[in-house]
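The chain below stands alone and is given as structure tokens, in the form predicted alone.
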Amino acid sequence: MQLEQLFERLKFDYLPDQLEAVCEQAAKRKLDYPDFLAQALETEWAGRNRKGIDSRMQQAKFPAVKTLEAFEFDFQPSIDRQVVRNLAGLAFVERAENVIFLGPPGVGKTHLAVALGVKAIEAGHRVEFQTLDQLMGRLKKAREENRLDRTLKQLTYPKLLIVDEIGYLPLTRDEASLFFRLINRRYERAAMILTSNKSFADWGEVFGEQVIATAILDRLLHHATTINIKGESYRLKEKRRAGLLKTNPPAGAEDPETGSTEHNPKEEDTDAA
């Protein structure tokens, strides 16, 4: 059987088109005939591999790519490095486990959980990325045309699931018990990362009603890591850096870039402990 027959039999995408690279590479080295084999199959599968990652990318729908490497830790003290460390091991998805990211605007919230589910994505995860605002919409349109069950099925099949900007805009009642048959749904299955300008004590006003942003609370805190960023927004320090702000904000002043107001660190560090 010719080597181009058993390629197409195989499946074969990547090799044949860098065969030729890896009979030289083979020579050069002088590989035994286990180790030239290896080296072949590796370029098939680092092949195979790219694609699925960047399929899992795609799907994920993230609104700019970030990682880790890129996140500027100096500026945050408050983080822990061990702890964030420690969650890109990705042992949380495997625990299906949820990662809370509390902090005012700006301070790398929505960075640190996209880098975190790019990790995911590179160690062969299905993730979703969505704002609340997003979520609730989708949520809504499902129900008004009788297919909510399917969707809330769908949505707990990635093995993480993103989901940004809670506080933001507030909930109605409604709208909050749609949240919670979501989370309910995911409770124990699969992992969560959810980002929030609001400490928890104030989720109450967020989903609308106590008793269901307790309930809410209950099942995401239950097994959960919870990093409170207290520093400065990033867009803020590179206004300063450009001359257009001179004097850091006091506290309960109003983000300029975003129209959302900060909160005490304090009063943080307190409520979402």
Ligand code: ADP
Second form
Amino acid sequence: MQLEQLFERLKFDYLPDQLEAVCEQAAKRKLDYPDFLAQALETEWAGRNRKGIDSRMQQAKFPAVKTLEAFEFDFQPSIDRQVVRNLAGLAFVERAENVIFLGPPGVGKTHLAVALGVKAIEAGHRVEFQTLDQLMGRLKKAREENRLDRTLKQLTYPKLLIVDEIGYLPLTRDEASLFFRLINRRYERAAMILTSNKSFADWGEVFGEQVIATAILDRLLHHATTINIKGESYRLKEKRRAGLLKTNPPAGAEDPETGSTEHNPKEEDTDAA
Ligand code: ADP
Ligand code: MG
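Moving from the form predicted alone, what structure would you give for the form predicted together with adenosine-5'-diphosphate (ADP)?
Starting with the chain above, the whole complex follows.
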């Protein structure tokens, strides 16, 4: 059989274009047959894997792509970086457990949630990101159109579901019970990451009443890691630093916030977002 025909039958989409380069490399590095074969197959696999990651990234609908590597842990000393590093190993996804980020606005809850989502996608998992508001809109629309059950079922497919911004808008009792149904479906079956600006004690208010809030928390927290971020907004901090820069402090002047005289290279490229 001709090579081209084999590629077609085996559905090799990436190796054909790279074959010349792979052969050249193999000759240069004097690879033996098994190593050459490994190199060639890896080229095909890498192309497929990249395509899978790209399409899962699309499906995830992240508001912006954030990475763990870009997260400055020094800004948020209340976060135990070892805990986050462990989460990045994704055992929680395998075990269908939950992660909950709590804290005031701007401390990096969404950033960390998305960054863990990206890790999960790279590891081959399907991930979906929704704000609670979007999720509620979707569930209510589904119910109006008589397909609530199907939508709830669809929401169990992603290995990791991220529900962002719990607590910004209080839910009605009816909405809270829809949310409970979703939590119930995913409980012990698939992992979730939730973020909230409200402490658990205030979730009664968020969900309209204590009974539903308790039932939701009971399931969510059964197998969960909670990361309580107590710190300042990253954006505000950046702004403040930018402000400090403008007043041009004398060399060696202390940062009034941290008492540090350390030079922070970030000061120079602060955006005003
Ligand atoms: P939250 O969801 O807690 O309100 P975000 O995660 O949206 O906060 O963070 C606000 C902005 O600041 C985002 O652009 C995020 O990438 C950035 N950010 C927050 N904390 C950090 C950090 N420690 N290191 C780097 N960027 C951060
Ligand atoms: Mg957020």
